[in-house]
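Given as structure tokens, the chain that follows is alone and in the form predicted alone.
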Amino acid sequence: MAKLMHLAGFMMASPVTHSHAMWRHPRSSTRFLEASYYQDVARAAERGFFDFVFFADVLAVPGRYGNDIRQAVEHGVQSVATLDPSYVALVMANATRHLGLGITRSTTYYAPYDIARAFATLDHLTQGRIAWNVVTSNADAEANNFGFRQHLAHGERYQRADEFLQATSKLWASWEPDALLLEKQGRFADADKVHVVDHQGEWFQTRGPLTVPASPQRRPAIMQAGSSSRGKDFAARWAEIVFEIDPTPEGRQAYYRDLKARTAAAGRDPNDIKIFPSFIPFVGETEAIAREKQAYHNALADPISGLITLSAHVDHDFSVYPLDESLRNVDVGGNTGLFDVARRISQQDNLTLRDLGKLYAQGVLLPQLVGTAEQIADQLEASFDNEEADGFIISAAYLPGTFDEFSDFVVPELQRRGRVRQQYTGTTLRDHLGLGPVEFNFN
């Protein structure tokens, strides 16, 4: 039996995702404010079968390009208007009863009992459906939403981090699974079975025991994006799901092989960490009628929106710069390993500042797959068989329906071909992503 692929999508509570052209499109929905919008998502992804639909977020209004937040509030772009997405998880949870949902929560602003608590009860409220995509905030526009006066290093981001997973993974230990007992007549629950955790560290202290009982998954899924070399150390260590930027099929191979190494080296088996590529998909009834679409999406991208999303993402003002020169080879504070992919493809392409800030408006340097839904099943295919990817993240260029066409048509194809699942045989995300029962890691 031919190896399965996982699927999953890409969401912000917001009108923008990578594509900084969707707010504009006439087939998008502007409803963003209103559950049903997301619950619509919700419901042509679980169609699709899909293990999971993740948030993306960010905790600051982009204010690095041109040093004010007036352009990314006119342009409309990516983090302007964000809703708090571990609220419409839930909303999106109450309309599905399998999809995985995934949540972004910072390890720079937050406490790890905070956290610890909060994956806990979503947890237990979508009966093991949660993920946690472990960030490390990387702009000065978050640290002065929460009083610093700039970021943490690059470095000491991920020595946080790192410590801070080991806390929470500590508290989310210290109900044992069987502890709850709710003998009506006897005992509330076991105290042998619920621990003091005493976590005293270099950046965290906490005492413990969580107040929140064990939950179905006792953790949450755990999901990274990162692509500088320190990151994908921490994915190793770490992750069970990695989200990845690559435009290239040569990129997305040698990260591939690179992070599967890495996770064996910290010794861990490779089969426990599922690496997700995203792009973006036009399918059409014909080719022809596909890359109209794409190309009519294209068009409605802004340069500019792209370099304001540029900007924060590296945490480098690009307003600076001629439109008209090639990207110059500067010191970046934020996303390193983005940053690297930008100046290869530009690099590769001879492009301009303008040129990548349309690209990147276009959707943050995603490939888009654009045919037929044999078409798109054949590159995707390819890229399965290629070792690029567990599985594939897909980035709307319009929502809810590229989820639709995606679900609708591209699926059904795939499922003919025995290579993504025909139905849901398990309960809990980890369940759909094939993993064993959680062992915690303290070290």
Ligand SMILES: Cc1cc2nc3c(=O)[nH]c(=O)nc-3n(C[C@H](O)[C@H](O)[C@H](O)COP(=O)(O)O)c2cc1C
Second form
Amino acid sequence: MAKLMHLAGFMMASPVTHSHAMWRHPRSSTRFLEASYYQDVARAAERGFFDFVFFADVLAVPGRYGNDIRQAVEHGVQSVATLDPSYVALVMANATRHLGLGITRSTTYYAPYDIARAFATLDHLTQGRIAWNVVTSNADAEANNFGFRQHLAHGERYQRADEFLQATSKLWASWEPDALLLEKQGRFADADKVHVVDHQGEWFQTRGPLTVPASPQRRPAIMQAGSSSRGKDFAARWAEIVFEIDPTPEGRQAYYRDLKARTAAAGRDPNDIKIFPSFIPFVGETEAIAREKQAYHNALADPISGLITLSAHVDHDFSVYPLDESLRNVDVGGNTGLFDVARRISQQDNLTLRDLGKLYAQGVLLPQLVGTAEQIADQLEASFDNEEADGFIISAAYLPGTFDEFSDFVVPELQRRGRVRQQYTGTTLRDHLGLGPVEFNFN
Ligand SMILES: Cc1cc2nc3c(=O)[nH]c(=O)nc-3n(C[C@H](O)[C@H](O)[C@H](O)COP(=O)(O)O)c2cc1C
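Switch from the form predicted alone to the form predicted in complex with this ligand and give that structure.
Time for the whole complex; same chain goes first.
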């Protein structure tokens, strides 16, 4: 059977996701503090047979631009107002039956026992539909919120993250699947199948067992979005789902081939890691209508908003440079991979800092797909057949409308072409992704 595309939605528990124009768009609901806002999004994604929706998350209000939060708050950029996604995912699970739900949690600011317990609980309550987007966080603003003067260095963050995954894996494995007996006249559980783990590591010590019995997937599906070599090695060792942002087919293909090769080199089956490039679609009854939708959206994006978020993502203050000059060759921290893409585009298209800010506000450098349902299906097929992807992240221009349009117009076209599922056949997120049962690896 032909390989099917996996589909996923990008979310933040906020009125701004990748698009900074989104909350200003008249078609976007701003009811982001209400459960029904997310339930509408979840139903739209499930109507399109998406594998999952995942919530990105950052643990601080951006304040790198001008070293002050005021402009970020007034412009309403990414991460200024964001609910805790783990609770939001539960209200989405209650409104759906199949949709997978991914939640971001940082290995730099949480403890393994807390994370293992939370995700095992969520996996039970969602009947096996949960995933964890593993991030190491990359801004001093986040460190300051957890009592640290500055964030850990890149290499240390990943050393800590590797041990974090080892410790959580041991905790998730501490209850064997058939340990719980609930014999009203006999034993509650089989003590021979519940294990103390006694993890003693450089960063963590945790005794276990977990207080949560083995969950349907035994652990959350693991997501990640590394772009550095170290980040990609981490993904090759642990991840089952990887996101990327790259506007060019060549860049996406190179990333795909590199990560599959690293996964094989890490002793895993390359099919067990699914790579998802990200796009913002503008669907229209005609191409002209779609182009008008795109132009209307992009006109709402203001350059300063983009530069405020770029400054937070790459941990560098861009407020100190003249707006109408080209991007300076500066050393940045944070998400160096995304800055490489920003620099590449700026040089290639001869952008000023103001132009780059506007582009960043339009969707954090995500490529935009524009056209009729047939034309967008063509573009996705071309990318899929060019060894760039196992699936695609759909990010919104307005919510829930972008997901509604994609599910109601593009998905039926992809189904007609036999490129996406006609129905959900499994119950867990692992089933949707075609992943086998979990084999714990503590090394
Ligand atoms: C699509 C996508 C989503 C991401 N989501 C988050 C997030 O929710 N929180 C976060 O702190 N970092 C997020 N990141 C940043 C990555 O976790 C990672 O730090 C970044 O890609 C830099 O890669 P590196 O860690 O290999 O240097 C995301 C990156 C991408 C491409």
